[in-house]
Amino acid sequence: MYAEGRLTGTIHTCIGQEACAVGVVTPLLDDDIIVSNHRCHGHYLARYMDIKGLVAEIMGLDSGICGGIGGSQHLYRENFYSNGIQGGMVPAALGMVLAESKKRKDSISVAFIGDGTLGQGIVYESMNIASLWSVPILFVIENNLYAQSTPISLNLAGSIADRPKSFGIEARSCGNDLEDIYATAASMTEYVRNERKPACMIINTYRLAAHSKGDDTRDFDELKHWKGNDPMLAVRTSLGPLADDLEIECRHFVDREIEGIDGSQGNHGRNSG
């Protein structure tokens, strides 16, 4: 849709990196708060699967789940927040669970941040607070490899599981698995409300499509290799023959949501980036 030119602003699809939502997301509670980032697609389909709410808020409608006003990246909905400051949410996700928790609600905060985002000192800031104040928090790093372009080995030192560790807080890293994620997430989820303390749950992922648009400069046999290994090939060989049924299933689903879906329900022509 977006080289049809029929979306304004920019995108982030979550191509790859799909098994991460839906496997972090399952385990949660109706009232537990979910923090996303510009990647937040994949987040928001596995809690609400509001397809249609979705594509509309997207494409600039009224009738999108923030009436076009927020876009691509700033979805709202209930417990769910996205915003595309680079862990601009992390502190906001620390500040809800933490009023919550003040209430004596067992609520916990999921915060989504990717490996790029470890630059960003307020990231560290919050893992200090969360650790010292045992707020029930669950960081979710989406270690994708990549940083817009630039690759991990280029600008992150050290042992990412280490960081958080150095603020005493509880660490595990799984692979991009669907089943590995949600076994990995239901540990971890409930951890993280029984104890009332922090945790960091590192997903090493990989998104198959671009950073945004187009801008990609990976080098071909990488992706290659990455997509020999998309998770949905596994659920695919998981499903065995009842794959096919079930995809054409899927897209019968989707084509019935977004039918209709156009800019004579009042496209603003809003940016939805």
Contents of the next structure:
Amino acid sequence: MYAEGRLTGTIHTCIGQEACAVGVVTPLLDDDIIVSNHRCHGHYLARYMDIKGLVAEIMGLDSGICGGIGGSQHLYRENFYSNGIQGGMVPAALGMVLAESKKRKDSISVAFIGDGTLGQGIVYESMNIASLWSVPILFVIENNLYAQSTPISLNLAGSIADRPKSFGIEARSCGNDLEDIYATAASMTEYVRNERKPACMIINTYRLAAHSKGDDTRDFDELKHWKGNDPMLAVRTSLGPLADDLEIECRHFVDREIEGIDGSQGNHGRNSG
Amino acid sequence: MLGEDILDPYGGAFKVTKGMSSRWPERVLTTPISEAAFTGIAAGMALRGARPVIEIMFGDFITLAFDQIANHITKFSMMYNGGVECPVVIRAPMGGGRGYGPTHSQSLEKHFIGIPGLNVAPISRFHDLDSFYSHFILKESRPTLIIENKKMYGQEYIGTVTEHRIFNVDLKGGPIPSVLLTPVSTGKADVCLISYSGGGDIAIDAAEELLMEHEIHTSVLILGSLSPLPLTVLEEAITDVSQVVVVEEGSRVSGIGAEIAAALMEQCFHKLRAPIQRITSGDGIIPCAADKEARFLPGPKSVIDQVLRMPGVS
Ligand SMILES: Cc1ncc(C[n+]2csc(CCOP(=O)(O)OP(=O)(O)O)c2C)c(N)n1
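Return one more block: the form predicted in complex with the partner chain, after the form predicted alone shown previously.
Below, the chain from earlier opens the complete complex, with every other chain and molecule after it.
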């Protein structure tokens, strides 16, 4: 679609990280707040299943959820906010839930960041205050081993889990598997909700597509290895014979959502899964 | 050289550093996503005699380094009564037109021109790359913010020429010259468009159309420095013209145009025949959608319309 000129700007897909989005968002309640980052499509879809609004937004259409003004990485709807400045939304997630807590006693907020964003000081300033003030926030770190072109070995010293722990924040890790992520998220959100304390969940994941439009300098064998760990494959296997039917149904659903979205021909037959 | 994702084979988000880390592996440091920290690290290096250059991946992210620039890098020399120098060079790609949206398309240089002790230098396609960069990296004693317009990365480099399209090209002032384009046909102009970096292209397109379609002789001054402003060059460029328009991609209020207008009024009020006009982006944020972005950012048409609206022209 870039080649056809129907998309401009940039895009960060969540291909390979779908389970992070679905697993974390599923146990949330409607009133919970989500702040997200540049890689926000999965988080948004897991929350609202609004393919039409998202695709229209990415295409810069008036019918997009932010009228085409925000575009791929600046999304807003109800309790969902994303921004393209790394780490910048984390303190806002604290502030939002502090404000909401005055209105209702059980809401929490969730802040998604990537491993690379652990380079930003504001993340630690926020963790410190979250612990100090007992802010009910779940920090979700999607560790996909890369920040843009930079491998984690050139970006990060020490352990990820020790960071929140050093602020007295409960931390747990899980793998790139939907069941595992969901189970971890369910128990950690319950902890945050009931204890009114921050927690941090680290998901060891991997992105299977390029960082943004097409810039991928990663090792081919490594990529191949992780393709074998695609969480979608595991979901398929667990669904057994239902998987094919479900996939067809999903593709039809997506096709219906985006049919004629920009007034041009529909997208039938395109790979939209 | 410090910055994010600047190592080969990637070579930086806009490929500006491509090849450098292969050639000088110990001198090219890729950093975590820590703009404040690596800007401060460069400050420390510069204080101890090194000549660091940092790349802010998108100029928008320079806000994260603002404290290091405003309260540290530009303070040291004067605060320590001239005892030290801190010649950090900060490269920042600014500007829109590529659909990157509100947080990846801005022109934030106006927030830096008022910081005492900081050079703000916009590179254009007409500047000699080598002498431009080597001046700030090797010769300057003050810190410098270099503005690179993102669109330029995909454009043809022109360099120092004596003619371009329908214009004579002259370099004015120094050490980093500004570039003055005057219509070849007359050698003088009735309207002067003042701009810098990527805005220069807008001004040149407008000036060409103003001459070809409306017979309005228009010159273009592409500034080599926004801070300090080259006042003598500016005065010379506006001498004998009846209209002056400043063209910039950033937002209007407290912008580069406002500063140039104020400076020219102080410098040579008697030479101005009409109020200086400003062409800027709209009042708001830069949309992602291509059509909305194009309407929001200034283009040749907005310049031409402004010139045609002016009394006494055409
Ligand atoms: C403050 C800031 N600096 C730099 C960038 C450019 N940038 C966008 S995404 C990215 C990498 C982010 O890595 P990570 O947090 O690990 O998330 P991932 O892309 O791996 O999902 C960078 C450097 C940015 N958006 N914001």
